[in-house]
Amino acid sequence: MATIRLVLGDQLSLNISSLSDADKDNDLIVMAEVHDEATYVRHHKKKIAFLFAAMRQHAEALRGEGYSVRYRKISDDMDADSLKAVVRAYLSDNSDIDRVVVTKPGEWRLLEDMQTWSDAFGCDVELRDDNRFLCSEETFREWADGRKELRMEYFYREMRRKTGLLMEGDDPAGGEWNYDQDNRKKLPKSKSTPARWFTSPDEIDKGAIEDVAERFDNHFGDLDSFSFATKRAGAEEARDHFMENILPGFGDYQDAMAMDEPWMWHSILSMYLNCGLLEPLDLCERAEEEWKNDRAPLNAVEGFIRQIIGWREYVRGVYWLKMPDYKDMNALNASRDLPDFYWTGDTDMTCLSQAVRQTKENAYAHHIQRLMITGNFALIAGIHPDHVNEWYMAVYADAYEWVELPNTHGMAIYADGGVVASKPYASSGAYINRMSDYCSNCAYDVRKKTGEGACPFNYLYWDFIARNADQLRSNGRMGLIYANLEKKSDEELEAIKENAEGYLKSIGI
């Protein structure tokens, strides 16, 4: 008897656990582009095109390795809109198949569905752990057990010890675990951003782009100027270009933002990493080599490695530890709708317009734009977590729920009440002004706190602090903020509240 081995669209690795013992002579590798996975949120058109194209390229790579692959394109005439329906159809057509093997998906909703497949199909369905991560779900649970707080920094130190990355015996390289304090420089006017590596679509890519344009034309985002790599070799070229040309400046300017500069010094590798075209340990080891050979400074390399073996592994651990209840948490009782400008970019706030328009064009924004622009506004405006999470899932090419939800729900909007972040990452316009040149190009005055022309981030911030005092005042990291709130007069507080309510009403939320 033979086995169906289902490979999902974010499992594009030849070393994925579902293929570890595949019989190339008898087993059937199944891959499928299905309507349900492309539309459960209205994913960015460029994200769908990237994944469909990368899946098609991976199917060819598997065939080149000698596997028997059955690939279902979105354009194929097959009455199956879900992965479950696709697998059922192949089982029905192949009586010699008595087993299904799949690496566990990265989203709870899909895992929950797959756990019903064995009964539905009347055969064994084996769900295997995802071996592409450096910390298993079980290992993370063991680390978390008994801890009052699940702080990433302490998890990260354990991962450094486990991997040996940037370690000098038992001590961290350079004497410090974390060089984040060196990574907060604003981009000087005299400094230009580095050239990036991009590629052009081949015929397989063009076919995927055409299918997306035809079937998902009502989804968010642009399809023009598609320049993502969709094959492993291309992703590796992008990796090598980053390591050689961009990593040295990544540390200093990783938090900086600038007008019409979507990439800055960021790697733009997360979409390749999260779908399996690149491997996490390989990226970290290559970055470490750049430091060892004096081609990149320690603060840059440590910051890059921390994002991968620290933050990325940590948020995945939190996701599987806390789901499914985690998604329903709303610690600050946020209830407003998402403003229309999150989809259009049509706002006089330059920072938000830049972040949304770049996201619409590229299916990408770097982490400070996500956290301190779109996330910060959603937090201080009190937008309901469901709306925020749906938006983040829809618009970014690297977004899968295991990585998106803790980042958004926990870090950006504090809906989990402190599981991920030790305090809300709320700020006024001052932070945005300090880390970007957006404010000098804005219709609003970042120096003005209330009144006509005042930056909405300023009064929305203090309104957020005031209305959430019962929940946040006891937070030890918020003491100075609430001391400053107490210094404000009743007249100031009333003006803040009136400005906040008036602005939110003006944008329809």
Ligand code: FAD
Given for the second form:
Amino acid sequence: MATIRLVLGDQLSLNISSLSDADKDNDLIVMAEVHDEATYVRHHKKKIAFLFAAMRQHAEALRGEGYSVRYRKISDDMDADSLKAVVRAYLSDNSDIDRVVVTKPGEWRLLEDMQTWSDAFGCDVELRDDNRFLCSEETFREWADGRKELRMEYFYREMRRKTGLLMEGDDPAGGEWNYDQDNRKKLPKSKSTPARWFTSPDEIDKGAIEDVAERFDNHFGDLDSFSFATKRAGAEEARDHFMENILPGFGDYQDAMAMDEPWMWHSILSMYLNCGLLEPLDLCERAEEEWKNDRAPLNAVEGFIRQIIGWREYVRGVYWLKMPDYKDMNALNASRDLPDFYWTGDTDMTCLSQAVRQTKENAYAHHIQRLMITGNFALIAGIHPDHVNEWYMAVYADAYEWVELPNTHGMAIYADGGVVASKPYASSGAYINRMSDYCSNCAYDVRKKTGEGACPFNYLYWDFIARNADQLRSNGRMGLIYANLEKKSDEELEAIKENAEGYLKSIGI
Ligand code: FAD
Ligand code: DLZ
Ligand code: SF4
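If the structure you just shared is the form predicted alone, then what does the corresponding form predicted in complex with the ligand look like?
Starting with the chain above, the whole complex follows.
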């Protein structure tokens, strides 16, 4: 008898656990482009095109390795519209298949669905752990067990010890675990950003792009100028270009933003990492080599490695530890709709129009834009977590719920009440002005707190602080902020409230 090995769109790794014991002569590898996965949120067109193209390229690579691959391209046949329907169809067409093996998906909704497959199909359906992470779900649970707070920094130190990355014996390289204090420079006017590595689509990519243009025209985002790598070799070129040319500056300007600069010194590797074209440990080891060979400074290399073995592994651990309840959390009772400008970029707020327009164009925005612009606005305006989650899931080429949800509900909008962040990452226009040149190119005045032309981040910030006082005042890290709130006169507080309500009404939420 034979086995179906189902490979999902974000499981494009040759060493994925579902294939570890595959019988190349008998087993069938099944890969399928299905409407259910492509439409459960209105994914950016470039995200779908990227994934379909990368899946098609991976199917060829697997064939090259001697596997029998059954690949179903997206079609208009709505009878086989989900992964479950596709697997069922293969099972009923092949009486010699009596088992399905799949690596666990990265989203709860699909895991829950797959847990019903064995009964539904009347055969063994084996769900295997995803072996592409450095910390298993079980190890994370053990680390979390009994801890009052799940702070990333302590998890990260464990991961440094476990991997030996940037360790000198039992001590961290250079004496500090974290060099974040060196990584907060604003981009000087005289400094230009480095050229980036992009590629152009081959025939397989062009086919996927056409299929997406034809079928998902009503989805968010631009499809032209598609320039992601879709094969492992391309992703590795992007990686090598980053290590050689970009990594040395990764640290210094990690928190900076600048007009018409979508990439800064960020790696633009998350979409490859998350779908399996690159591997986390390999990236970190290569970055460490750059430091060891004096080609990149410690603050850059430590910062980069922390994002991967720290944040990336940590948010995945939190996701599987806290789901399914995590998704329904709304600690601050946020209830507003998402403003239309999150989909169009049409707003006079330069910071937001830059972040959204670049997102629309590239299916990418860098971390500080996601956190301190779109995330911060959603937080201080009080947008309902479900709308925030849906938007972030849809718009980025690297978005899968295991990584997106703890970053939105946890890091950006404090919907989880402090599981991920020790306090809300709320800020007024002053922070954005300090870290970017957006404000000097904006219709609003960042120095004005209320009244005509005042920066909306200013009054929305204080309105957020005031309306959530009951819940946040007791947080030790918010003490200074609440002391400043106390200093505001009743008239000032009234003007803040009026401005905030008037503005939110004017944008229709
Ligand atoms: P770099 O800045 O070059 O960082 C290097 C790598 O570190 C990234 O490729 C990524 O794999 C990892 N990394 C960095 N920060 C994080 C983080 N906070 N969590 C997990 N991994 C991290 N990342 C996603 O991969 N998918 C998402 O859907 C996603 N949604 C986000 C939503 C919000 C509100 C926020 C604040 C962050 C989100 N992130 C998400 C994390 C981070 O912003 C992206 O990983 C990063 O911007 C990807 O670009 P890059 O590859 O250039 O990253
Ligand atoms: C994101 C996505 C999209 C757009 N399309 C497909 C698809 O057609 N077939 C597939 O196997 N996977 C797709 N994916 C990725 C899945 O949604 C992803 O595997 C799950 O969300 C779990 O992480
Ligand atoms: Fe954004 Fe306010 Fe600065 Fe305009 S002035 S760019 S709205 S922070």
